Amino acid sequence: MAELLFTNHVEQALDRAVDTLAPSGVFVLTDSNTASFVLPRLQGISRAVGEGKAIVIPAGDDHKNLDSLSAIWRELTEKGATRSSVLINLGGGVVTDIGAFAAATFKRGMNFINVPTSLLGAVDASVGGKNGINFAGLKNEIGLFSDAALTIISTTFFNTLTSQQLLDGYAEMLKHALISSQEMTARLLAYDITGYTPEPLLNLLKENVGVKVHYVEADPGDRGCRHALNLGHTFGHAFESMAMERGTPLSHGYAVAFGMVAALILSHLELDFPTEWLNRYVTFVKENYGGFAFDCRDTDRLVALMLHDKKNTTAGRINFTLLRNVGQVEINRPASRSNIRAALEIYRDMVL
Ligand SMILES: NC(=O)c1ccc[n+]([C@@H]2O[C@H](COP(=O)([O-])OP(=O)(O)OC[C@H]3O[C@@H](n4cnc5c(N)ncnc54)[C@H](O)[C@@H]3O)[C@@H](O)[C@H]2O)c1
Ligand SMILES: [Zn+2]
């Protein structure tokens, strides 16, 4: 695994990585936004990034494709990089996710060092190892497992995020708390993530980013326990697939986020997760991220979505990551399809 350093000196953590990277070149990867909020703020107190040649990718997950990747490479290739360069990612998950497979693959790999921006990075786009680009209309298609040099994480820049981004990151860290610990949960679900403030929150952050780090050691491959990390994300997907249809998108976060309600009930259907805590999760997200609304007629192209993503899918089975109560994971669990349509419809009836 990557190193992790967890600090809001970001401009001293860097300049001393750098220097012990002596690399031949130093590149600066960010995109649209974060050249503008976050890349000034270093260019002034940090000689890396000061010295660094900049490279700018548009803003937002439809950009993180082939010609954004190929521009990245140009760039590399037409300002002097070698493969004893370096390229700081300065930036979301996209800008992450992409440039540390633009650096694993310049080439045959050069180092490169993340510096997450958004909370969702911090907690969980920049941390495991995993890369890569949108392909043929496909999330994450073409890409690969590859370690960063070193992994910054700090708060610094998140004053520049709407509360609709730090409650997208914060979907993941409550994703976090509900597989490994009733006490952080109970922690997360009292605290108020849009009113942080920065040492609190980075403490936070070095315990909840702790939780993917025990998954992505075990198992770095993600062939077996890692999918625990999926709580949420097989009806959250279907979720974010349907929102997609309609024309009116939902981000990965909210849809975790709701996501997580429908497994959890699920849980309790099949696992007999305490409804306690199903209680308290899902007041929770009532208050902070409202609802994912659809009606008993849309039942039928949730579940056709479900088993239409592979990855989640064995023989027409649809398998799930289940809780047997809060810190007690079930992976690989295949649902019965009667429990799967019940809990689609209670989720109606508590969040709706
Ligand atoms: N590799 C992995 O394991 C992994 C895990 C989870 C998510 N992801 C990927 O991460 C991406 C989502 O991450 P994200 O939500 O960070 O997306 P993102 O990079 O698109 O960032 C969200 C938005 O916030 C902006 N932004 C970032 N930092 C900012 C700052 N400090 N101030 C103001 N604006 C800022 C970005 O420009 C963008 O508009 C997806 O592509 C997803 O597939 C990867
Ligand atoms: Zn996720």
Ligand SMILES: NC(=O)c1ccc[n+]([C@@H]2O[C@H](COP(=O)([O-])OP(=O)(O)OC[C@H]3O[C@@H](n4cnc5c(N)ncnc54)[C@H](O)[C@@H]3O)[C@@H](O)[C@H]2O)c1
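Numbering follows the first chain given and starts at 1. What you are looking at is a predicted structure, and each value in this text was computed from that prediction instead of being measured. Compared with the form predicted alone:
When the chain shifts between the two forms, residue 203 and residue 54 travel together as part of one rigid block.
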Given for the second form:
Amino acid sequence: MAELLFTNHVEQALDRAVDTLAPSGVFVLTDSNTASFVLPRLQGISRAVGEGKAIVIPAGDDHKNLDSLSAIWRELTEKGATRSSVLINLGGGVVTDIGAFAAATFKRGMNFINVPTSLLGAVDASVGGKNGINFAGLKNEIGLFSDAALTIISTTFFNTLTSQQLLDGYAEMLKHALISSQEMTARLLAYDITGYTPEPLLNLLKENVGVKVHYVEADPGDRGCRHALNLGHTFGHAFESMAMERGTPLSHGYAVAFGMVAALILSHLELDFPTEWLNRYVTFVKENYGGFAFDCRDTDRLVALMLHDKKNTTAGRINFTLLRNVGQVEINRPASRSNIRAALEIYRDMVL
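Moving on from the form predicted together with this ligand, kindly provide the form predicted alone as a structure.
Shown next is a single chain and nothing more.
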């Protein structure tokens, strides 16, 4: 697994890392938002970023696609990148996902450093070695595993984020808590992420990301216990894909927040997950995230989209990560189609 460094002195960490790698050239990938709000700040204080050649892609998950990937490869080629160059992925989850994939495949692999600038990128996309792009309307359909030379996690740039963007990342933090302990879950359900202060949040991130690190180190190939990290994602990815089909994209974190509602409902139906924790989580989601709207006519399409989940389907059977209780995880749990449909219907009754 890649080295993780938790620090709010990003410029010093970047310059040390680049000096250690001694690359033939430095390239900095951002999206159009990060290029406006973050890149100029780092260019002024980091030698490596200031001297690096910038590559900018359009912002948004709908641009995490083959066209953007080809554009990155093209610019790396035209700007003289070699296999001994380094790519700094400076941005949210879209940038670290597609940037890592581009670096891992360019000239059969070049070094890259992830600097997530969003909370979602810091707790999820930039950690664990997974990367890729959306394809044919499906989330992360094409990708591979490749570790960064270094991932620098910081809260320095979070003041550029909206409340919605902070909540987007907070959903993944809640997931880590739900699969870990009641104490952490209760603490996060009471925490106001939109009113954070940088240093305490950095310490909270270190603890929370540690949950993911535990599973990644135990199962780097994502073949076993790491599936615990999929809580809410089978439903959530289906919600994201449906939103893309509608032309109204849903952010990943919000999709996971809604997906975990459905997953906890299914956990109650299949494993008697406690109603107390289900209601506490649903209340938090309704108050902070709202809900993903669909009606009974959409249920069959959502089930069909779940069948495309590359990690959780076998021979037409949909498997889920479910909870017997907070911190008590069951992976690869098959569920009947009737209970899947029931969970979606109960979701509509509880959230919408």
